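What follows is one chain in structure tokens, specifically the form predicted alone.
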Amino acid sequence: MSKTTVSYKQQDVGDDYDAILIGSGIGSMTTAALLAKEGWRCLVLERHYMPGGYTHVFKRKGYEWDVGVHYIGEVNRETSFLARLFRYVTDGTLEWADMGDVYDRIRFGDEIYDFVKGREAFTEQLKTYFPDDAKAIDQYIVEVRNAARGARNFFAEKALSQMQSFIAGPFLRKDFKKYASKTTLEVLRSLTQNEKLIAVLTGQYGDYGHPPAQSSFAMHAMVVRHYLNGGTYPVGGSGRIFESYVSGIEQAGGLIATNAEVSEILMEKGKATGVRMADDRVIRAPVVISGAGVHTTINRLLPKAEAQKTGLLQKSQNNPASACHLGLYIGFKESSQSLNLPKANWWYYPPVYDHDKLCADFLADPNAPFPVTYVSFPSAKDPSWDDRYPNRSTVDVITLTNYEWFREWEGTKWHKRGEAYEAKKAEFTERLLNNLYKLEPQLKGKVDHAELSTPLSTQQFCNYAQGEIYGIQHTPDRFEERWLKPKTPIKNLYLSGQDVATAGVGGAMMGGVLCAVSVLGKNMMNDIMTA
């Protein structure tokens, strides 16, 4: 780590700060680092042992795995809003590695469809595999163009002040609107009633975590827009995205501090004024910034009788949590090249062209057949993976699962949860490797490491109560919640991430702009975009 990111238990890390942001998240470290760009000293106060949210790794003896990031992207346009976001606030630090091609690969039983990168080479190949639908194909692009482009609007409004939002509100949120009040399955089955096109349209729905009768199309069509010109991976490793961001923030006098869990965020008169530590220690600041979740701020950082009166408990309470997962990281004793290992994206499905069937089969019935299967090869992607760790490659397998079959462990201590939970590990486990020696079969026999990870891994590591990766759900109703916004009804208090603007590394990081667009009550996209 570098001197700017300390431990809370080892180290003092004073109380002279602007702001205080609680979680080290990339939407926490976009704020962080634009306030950074204005001269604000900020502490970053982090729960985990490992900072970076789900941009962090984790390693063992000989391997590193990502946990989050697994694709970016658009930063492989030079002139797009993220490339130039990632330039602005890492100073131009990050490197990124293309994946080629072919990005993910949609595979229905022993069917397989691929995605490539590029507008017009992503169109000309559905068409070869759906001939008869060229013209609803053609039509789709259109209607995934203009829901991303409404999108701008829509976020920019939720950075204005209440009387510019009560002005312009309607006009900017209206394009975005009309797609994201209708759910992916309904947009869909306007332009064709291919229901094998519709699921291989749908294909990465996982990257959103919901199927496309419950997804908002407009949350569907950002996805599929942010992958049309490829995907990308982080030279390096994901780790790189946090440590890219440090030395700026270092350089305005601020800190980041892993093992530093806040309990409270301190009120006064109606107002924010610090937080509280698990240790019971006090920390004051003009300015307190929550990117640990909405739920996790308002039902448990707020005292409930301030989340009571603003109306943001019962608000947060009308927005259920996203999808949570199992994830499976395996490790191997050879190369990617030996192992001819993919940069490709595997989205695997049994052979039933319905996700929503798959996913209510599935989350009714542990037994049922995994209704997605993702896999992702991170040696692969990394070319300096091979100088960092020569003759190791490995492989994360996930699938989506349901808290309920966990909660009887819930308290319970990692790798203290008894024989019961590690023997329903190694049943998931066991199924999840059959899966990926479908995909891979030069795989089987050679597992090194293999190692699940279940909500409750999630709910430890990332603080969120069901274990959920995206969040509030990304539904139609999701984007009629205005309050979604960096500013709340506390003064001094605002949110950043992904619940102020949607799931994903761009999603969280546009909420971490937005963020710090408000706090300082000033517009920096022509700093961005000159960057």
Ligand SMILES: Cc1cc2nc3c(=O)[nH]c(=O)nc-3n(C[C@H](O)[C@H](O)[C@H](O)COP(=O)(O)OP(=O)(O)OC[C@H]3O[C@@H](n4cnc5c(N)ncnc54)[C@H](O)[C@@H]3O)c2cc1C
Second form
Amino acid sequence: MSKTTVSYKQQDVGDDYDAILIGSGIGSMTTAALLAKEGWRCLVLERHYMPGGYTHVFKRKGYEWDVGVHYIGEVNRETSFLARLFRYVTDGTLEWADMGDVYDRIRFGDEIYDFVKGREAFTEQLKTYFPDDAKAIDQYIVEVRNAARGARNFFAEKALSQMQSFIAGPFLRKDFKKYASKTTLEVLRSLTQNEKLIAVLTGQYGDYGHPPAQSSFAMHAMVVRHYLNGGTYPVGGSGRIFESYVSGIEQAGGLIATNAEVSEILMEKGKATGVRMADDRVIRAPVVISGAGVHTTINRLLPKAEAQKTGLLQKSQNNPASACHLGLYIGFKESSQSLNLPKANWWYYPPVYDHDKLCADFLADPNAPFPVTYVSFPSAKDPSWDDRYPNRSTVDVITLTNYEWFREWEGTKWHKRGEAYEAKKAEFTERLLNNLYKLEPQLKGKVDHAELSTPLSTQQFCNYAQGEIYGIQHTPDRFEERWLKPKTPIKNLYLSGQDVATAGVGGAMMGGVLCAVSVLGKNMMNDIMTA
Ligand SMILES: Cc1cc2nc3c(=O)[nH]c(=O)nc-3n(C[C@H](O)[C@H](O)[C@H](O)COP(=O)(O)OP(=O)(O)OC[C@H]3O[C@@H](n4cnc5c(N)ncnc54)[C@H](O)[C@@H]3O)c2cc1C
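Given the form predicted alone above, I would also like to look at the protein as it appears in the form predicted together with the ligand.
Expanding to the full complex; the earlier chain stays at the top.
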């Protein structure tokens, strides 16, 4: 447990709060920090023993691994919204380390394509790989910029009142919807017929979880735009993100409790009035905010009758969960320097320039090649690592998976799921390690510790029913769902986090901002933009 939180099991958390927040992910924490700036006393209830949601780290055998933060864009541009937002909510206590000129390396078989930071450098580099497609590449960058620009108004509408939204909504949604309603593949095919170029441009699709024929182009564009100025990593590791939020919330009289599982949102006369904890204790507050994801909130925390009556149950069921993953966490008893670990991430693919086919083939047959092998080097990215963990280093390797392959072990206990489960994990581990050795052969024979997470691990620790990475899917349909906003049809119940805006640390924080604006009825943009 972090030093900055209390354990619900060991301390009475009291009940005199202005708002209760369910979950301590970056979405909830952003909302709590913004409310705290306005003097609100917030109680943040986190069911895991580690706070931070997907920003948390776990430690084992003298190592530490991040679970859901490998790189963040835009914070290295002082004047960007995200840089200012981080400064505002953390009082400038979080530092960022640049990943260098190349942030992502896309590799198909032996062919490597570097994503270089800076719009011009990125474009020029791509043109060296695809000189015949120079015009398409220029146009692609224009479309990415336009789609990402349209996002501002689109998301701003989510914090408006019903009346404001009725009047201004069509105008605010227009530019973004043009892109959001198309798949990434549709837009890219309108620019080029070069399937190799399309496969390279969508080489980061794992950042939102869907191959090009499924994802909304708007989501693709927001991610591409987000990293276009390069990648950064939190100094001190991703656990620093949560820690940097805490004092602002506590100074306003708030509290963050771990081991604090909410089992139900309390409803009285059609209004949310508090929460029931897993130990049956009731805590009341005038406002309840859930950052636990819409599926968890609606399907598992709201009383069923209420979820049905308000139509929320049907709406949530119409929006499937995003992809799930296998995560291999590896430790080495040597420093990143001596192992020559890079800072840039690898996106490694078989030499088949069709992400949709690779995904479909693998999800139908676990023996097919991994559709993607993503490799991140946290110890190399964090300049404070060597002081914290001398002569050690870590690597994360990730691929997509199929929840159905693990369903038979649903309900079993962590570390006690049995031999067949361990055997399946061992098989996937070996295959992921083999891919890692193709990329970084110097690591062969040097692994000190390796452990694989499955969707059941994600389910266990982050409470996503199918271990999903990014909440609900980011297909064109998602951006038609106007109910995905902080204010719910239930009085005093609000939503925060990645399902409100989009996945990603920046997206979940945006969900957190929209939620605070909706709760307070105050436009906080001036305060944030002057930070
Ligand atoms: C493998 C992986 C890699 C990623 N890499 C990146 C990256 O490099 N860059 C990037 O920007 N984004 C990345 N992301 C995405 C990003 O981490 C998430 O989109 C974002 O952190 C989600 O924040 P959130 O607050 O919406 O939800 P979460 O972080 O999921 O927080 C929800 C919290 O609610 C808690 N909760 C659930 N139910 C209850 C309950 N009943 N009672 C109490 N608490 C409850 C959960 O335990 C959890 O802590 C990655 C995600 C994953 C999984």
